[in-house]
Amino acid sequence: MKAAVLPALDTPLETQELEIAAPGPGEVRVKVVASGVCHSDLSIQNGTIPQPTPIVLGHEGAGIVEEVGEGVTKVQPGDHVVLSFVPACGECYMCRHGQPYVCEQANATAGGGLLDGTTRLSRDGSPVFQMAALGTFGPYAIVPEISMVKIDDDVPLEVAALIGCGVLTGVGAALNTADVQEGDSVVVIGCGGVGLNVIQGAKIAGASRIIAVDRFDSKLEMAKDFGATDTINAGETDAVMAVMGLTEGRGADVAFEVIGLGPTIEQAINATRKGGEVVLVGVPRMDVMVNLPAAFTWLYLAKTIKGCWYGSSNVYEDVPKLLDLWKKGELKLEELISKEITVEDINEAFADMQAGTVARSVIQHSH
């Protein structure tokens, strides 16, 4: 098979012929249909997250299941399925407390294997590594059985794919990570496609004003569109005292960062009100640090600092409460599909992600 290849840390992707093995116990062979292409694809070609290369990226997708290796049961060849980038085990420690989204499990594919630690890819006898235990940017993966949610046939693949990502994370960590209350103002610093779905999240929750920060006004103008109430340019204004005006001095109720910056995380903290919440979504590189003042940040103004992964999601209950919503008309989906692409052109979408001009690119894979 042909897939999105990224050779190297900091090289463009290439497409490449791979050898693909059959499933091993417990995995899936998937023929994936289409992918999202996420800000995180792009955090492993520049080093924010760390992974061995050769590997293939993708980790938001949806195809249909076409062959199951030994001992699977939750799904059958011929299912539609969306796949999750956090294997969800249900029976770790964290799955039990009700966590699935640190599944103990999850642990065995930050190394670009599945949960074995090999991979099932290879290309001249070499290993090739495959992302999130997922690889979404070649037409085919055996992913693990525990990686992947059934959905109902006549939902369009190339919908929902997005969720195995973007919306469960970013209308997870308004609906599960965060205590969004009917009629609380809202600040969402990053409206790319994750900061676009925080902000549907917020409106389903019942935010009644939701700001929207970033540095493009193409971003601005998408995330009007999927709720935001305000809009604050952060090149041309100070993002903290814009949204300070616009909440009558308090701050924000809640505010979510949705780039991982270091300067933009203080700038999230210091938006929120006293006794207010933080949530820090964006995916910092390993070097970010936070250094502010403990008593005046944390203890005298008694603000909530939380980490969010994936939503904080359980992606069993979760991708069909997704759908439910996306059926009512209540959550956009459709609408976050800004071109569709082939594997060939994922560089050019990588560009397009910089330069702020894309909510989701879609690859398209042919059979």
Ligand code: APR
Contents of the next structure:
Amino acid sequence: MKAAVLPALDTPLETQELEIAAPGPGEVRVKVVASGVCHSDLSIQNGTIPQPTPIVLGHEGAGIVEEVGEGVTKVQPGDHVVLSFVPACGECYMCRHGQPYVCEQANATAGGGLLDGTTRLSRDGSPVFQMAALGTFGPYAIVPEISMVKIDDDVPLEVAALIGCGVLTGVGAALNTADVQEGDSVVVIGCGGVGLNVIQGAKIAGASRIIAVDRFDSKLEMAKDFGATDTINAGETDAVMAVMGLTEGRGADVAFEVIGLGPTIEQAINATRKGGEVVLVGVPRMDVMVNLPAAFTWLYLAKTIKGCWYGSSNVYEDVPKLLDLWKKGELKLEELISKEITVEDINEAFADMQAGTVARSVIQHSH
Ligand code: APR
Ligand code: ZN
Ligand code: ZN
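We have the form predicted alone; now please give the form predicted in complex with adenosine-5-diphosphoribose (APR).
Zooming out: every chain and molecule, the one shown earlier first.
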């Protein structure tokens, strides 16, 4: 099969012919129909998220089960599935404690393989790794059965794909991690594919003021379509001062950082009111440190700073819940797709993401 491979750090992606093995025990062969292009894919290319190479990127996908390995019980051939970039076993300590988004099975996949640490992809006999035990920039993937959620056949798969990362993460940040309440004021710093979903999650929760911050006016326009009530261009205005001006000098009840940069994390903390909540969604480089005055952050100002991984989601409950919201017209999914592309256009999609011209590019695989 032909897939988009990152050959080495800081190099363009290449469409290469790969061999794909049969599914092993507990594994499933999925025909990947669609895949979103997320900033985390780019973050592997530029080293923000360290991964071995060569690797097939892509972690926001949906498709159809083609073949199941020994012992697979959760899905069968023909099932339509949303792929989950964190496996959720339902049995480990974290899963039993209601935190499947940090399932212990994910530890094994952090090195670019499946649950046994090895990959099912190769080129001329050498292993090619799979991002997040998936690799949705290829038209087929062998993935663990605990990395997918069955969905109804009538959901368009390019819409379903987006749920796999951006929607679960962004909407989950607002509804699960932060628990935004009716009437809250919220600030969202970074209005990309994930940030737009934080905005629509905050809207669903009933936030009365949703302040969007970005450096591109194009993104701020999209933010308004997804429910932002106010916008701040951080390239032109001091974002923290502007948030204070919109919240009677208090700061927002809840602030979300959805970029992953030290300075914007600081902005989120400073734009939050006393007693408020800060939610860190963006994935920073490994060397980004946060240095804060302990007394004047946590004690006197009583702020809570929370990390948000995968929207604190339980994928088995949240995927159907999000699709219900979409069916009721309360969640925008088609509107997130700015461009439908083929896998050959992947480098252009990365450039578009950095130029601020798209919410999401979505790859439609040909088979
Ligand atoms: N100030 C304000 N906005 C900024 C700044 C900045 N200094 N730097 C970047 N942005 C904006 C971009 O203009 C863009 O709209 O942040 C947004 C980031 O969006 P995307 O590149 O589409 O990224 P997205 O896929 O939404 O992911 C955001 O979440 O999942 C993680 O790894 C992912 O860290 C990344 C974050
Ligand atoms: Zn992602
Ligand atoms: Zn688990």
